[in-house]
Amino acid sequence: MNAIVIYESLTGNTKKAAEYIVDELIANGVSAVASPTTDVDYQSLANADLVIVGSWTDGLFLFGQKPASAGRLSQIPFLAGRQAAVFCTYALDTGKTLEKLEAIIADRGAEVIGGMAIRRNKLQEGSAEFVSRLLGVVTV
């Protein structure tokens, strides 16, 4: 299985999450790359069974809360045909934002099967548990 995780970083939390995930996928023997929003990686991506998008919680502390740069996410290449997973990093609450982020990717033509918040101080052991619970569910 092959498979890209897609991501859009401000402070570089997100980055290490998704590389985090990218470390997992590995050692789980599923073949896949990290490539920030400002530069997907096509060749990858064209190739990816498995479409992971993850995003930073941007908005206020207690509400307002949704994916950063959806913009920028709802120009991502149409995924029709494609398992896609979101996660999204937050500090205090996610509010609506995974189900903002799944929102944006299933509008991608994607099928969206899962998704998970990170907690900014617990990156490795959530991206470890979202890798786990992600394949648990996938079928290729």
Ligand SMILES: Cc1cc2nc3c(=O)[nH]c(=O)nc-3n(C[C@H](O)[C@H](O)[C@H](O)COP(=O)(O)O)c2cc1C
The other form holds:
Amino acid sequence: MNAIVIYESLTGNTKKAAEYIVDELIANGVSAVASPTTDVDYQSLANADLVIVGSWTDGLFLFGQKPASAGRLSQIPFLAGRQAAVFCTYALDTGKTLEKLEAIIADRGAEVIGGMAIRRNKLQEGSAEFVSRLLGVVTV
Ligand SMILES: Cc1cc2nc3c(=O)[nH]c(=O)nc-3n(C[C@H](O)[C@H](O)[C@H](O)COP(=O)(O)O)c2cc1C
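Could the form predicted together with the named molecule be given as well, to go with the form predicted alone?
Every component of the complex follows; first up is the chain already shown.
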């Protein structure tokens, strides 16, 4: 199975989570690469059976939360018919960030099979848990 993790990151947490997710996928025998939304590796995206999209929680901490850079996320190409999963990193409270991210990716034609919020002080543990849950439901 081939996977790509496409992420949006401002201060590096979501990039780190994306890299932990890639490491964990590789440790489980899945070929995986990470790409920022600003420089998507289109060859890997074209070959991916599983597309994982991550962003960070942008809001007023207890309300108005949304995935950061939704505009860029909604332009990721070639998602029709793909299995996809989403994650967001956050500090305190994600509100509906994950649901909003799922909706953006589902709108691109992907079949969203799961999502997880990863707290910024638990990036490695959260990323490992996300991958183990994902590998339990992915069907390719
Ligand atoms: C402008 C701004 C708004 C934020 N709003 C929220 C928020 O509403 N809720 C929350 O839990 N974290 C919030 N955060 C924290 C970030 O979501 C968190 O630090 C995240 O891991 C940052 O990811 P990054 O390092 O990849 O940019 C905010 C951070 C910034 C810079």
